[in-house]
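Given as structure tokens, the chain that follows is alone and in the form predicted on its own.
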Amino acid sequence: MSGARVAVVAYSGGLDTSCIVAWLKEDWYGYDEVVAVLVDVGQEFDLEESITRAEAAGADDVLLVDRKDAFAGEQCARAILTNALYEGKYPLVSALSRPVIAGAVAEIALELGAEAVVHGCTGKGNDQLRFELAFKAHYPGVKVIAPLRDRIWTRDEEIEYAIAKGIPVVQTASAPYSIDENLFGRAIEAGVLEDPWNAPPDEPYALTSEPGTAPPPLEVTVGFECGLPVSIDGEELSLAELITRSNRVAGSYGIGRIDMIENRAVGIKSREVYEAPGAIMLITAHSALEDVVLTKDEARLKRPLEQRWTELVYEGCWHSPAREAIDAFVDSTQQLITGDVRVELRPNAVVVTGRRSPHMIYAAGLASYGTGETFPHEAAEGFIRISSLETELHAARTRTSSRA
């Protein structure tokens, strides 16, 4: 269609963006074409459902984009080097896979020559500044468009939307979960959870599950190379798939269930839970072989690193120089971590048992108390003797000056 306005959406197959194809056509935007892209980062869809879905909310074509090898390669594995935790818990699931969806739909937005890319964020989210961002930084200039913030929808409305639309949906008044999944985990919110004094039910939790029922415990072997795992128990495994076999075993039991109120970017707190059981366990094992590894010095400026790490990616700055200026410094203290570490997966826990590394600089004989040990006792007094000169010194003046 010469001349057409074509919009193209970052298309989850959920409620929400089915619901934007439709309003897109809507004469309150007014779109002539509606693509809609359906990124794979590794989360569980029904393609024909998803296509059916967005057929029949009027999308005039449907993309499917492989990006899950892509997703692990880069996003996944670099939160591993990181061992990024945001705020201390959370493996950033979201927002990790955020800057994988959105670049895939500015690219197909260029090759289009479209006016316009869409996402289904809401005014209150993070993800609304992760899609922008990452759309600006593929497509600088592209208006982007967010029905959800434009206009308010409560749940059980847009539900009502969908089923007069002819939308198939699935979530229902009594199952209202926002449920997001990749690889790398699932976030699971609205419904009962906005409470925060309300335990999660059962009932939307896929990846893990309950401890109470957990199998007896079992010792995992995870190999690195250069800070990266690339083996389970010997076998040697891609990225991608290395993460859905840690999926797999430590969701039997129970470990990687989140339940924690978070600090939005955008300056409210709310209740958010995860399920990210291989995430929790590669990052416990890589910290693990880290401590065996990396000097004191390496460790000491790493671990703020990693904080502001974390935070730069959880408001939407993967595309940003400090993001890629903390990498280049991670990059360099991977080299040497290679090794195994032994875990024991127990219910909703991962206990690292064992580490160990060709190039340890934890040394056995400097560290025992046994015969044999190796440690300068000799030097110690004279360490401690300069190590003290400035607290003397201080306390000296603090009794000249209390007695002035």
Contents of the next structure:
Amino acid sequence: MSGARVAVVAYSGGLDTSCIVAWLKEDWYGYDEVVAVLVDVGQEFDLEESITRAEAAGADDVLLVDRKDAFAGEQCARAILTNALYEGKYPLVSALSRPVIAGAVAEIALELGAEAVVHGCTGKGNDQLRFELAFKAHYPGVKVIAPLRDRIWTRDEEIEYAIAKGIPVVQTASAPYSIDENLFGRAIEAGVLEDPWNAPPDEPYALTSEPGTAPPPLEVTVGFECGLPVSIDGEELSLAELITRSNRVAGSYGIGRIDMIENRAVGIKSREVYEAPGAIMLITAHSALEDVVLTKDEARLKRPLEQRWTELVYEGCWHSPAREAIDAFVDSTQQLITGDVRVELRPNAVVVTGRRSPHMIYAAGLASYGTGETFPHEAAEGFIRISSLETELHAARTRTSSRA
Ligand code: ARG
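Next up, the form predicted together with arginine (ARG) in place of the form predicted on its own?
Everything in the complex follows now, all chains and molecules, and the chain you saw is the first one.
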């Protein structure tokens, strides 16, 4: 090795990480070589433009890594199996992609023998945790640099710096949102959204239409195998294709627009707007199929574990034994989650209208109020006599002691 100091940047193509590439070569970091790694997790980006911008910022190399299918097959799949909704609403969009992006960056850094890995997160968010924990899981002991935590730059200062360095700038003051996107959805924050009283304007949405403009209601059948969606209306698709298709069809009904105040790991409450039409449609359908297949106790155990899993992933612990242990439980519950769920798409709503599976534990004969039912009514009396023993003893005890 030449002894050159190398830094590898998790590069998004945007203003922050373009400036970061340039800063790493400034005296205050002083790297000899900077490698920008752009990881494709299904976001929209202009490849040519991103490469040009990184090169203008001084990158010695710009690498594009396609992790879209891996992201679908691993993170998105697990989120569906786990019905992952942070604080009951948010399908973890950004939280899922970070371990993938950071993993790709750290692997390249390890191969190159780089001194440092670099991300563009600030000190206020969740993403710094997700990036850094994943960097360290893939490259133990690596040095991590977070330039936007080392020094607070305003957007205007960054724009000025970029212009001075000859880095092409597209951001303008009229596009003040901070947007993160991937196959599983989009996260939109900042700008007018910082005031929680302000209604979200229509402009930052890209995957969803205003529900008022939705087409007539539409029935869609989602087919599942071992917990994962495999087909839409009988057409088999890869998971990445299926999520893309779901985004398109559910997005036209404005499904999956989520406006929430969320609790960040660092203790800040933040106003977030998401659009994740496919994720909401698929999690709703998956959960409905579980309803007819899982036993009562499996379902009761799974719900709190789902929540714990979601919090772990939200707070950056994708690479953790606890997450893996929950996965093992989830996997054991998914063997029989095969079947179909019919949903009706309506403006702003995905409504489950039917579910069927060869493995249903739902038994019409037991549940029916009609003829042909098989429920052992005579046994109910004994069941209740025994179930009520303690209630009776406690009631008798209370009466005696209140008389005394
Ligand atoms: N608050 C969300 C999360 O922690 C979204 C963060 C994504 N970043 C952004 N620039 N919008 O997952």
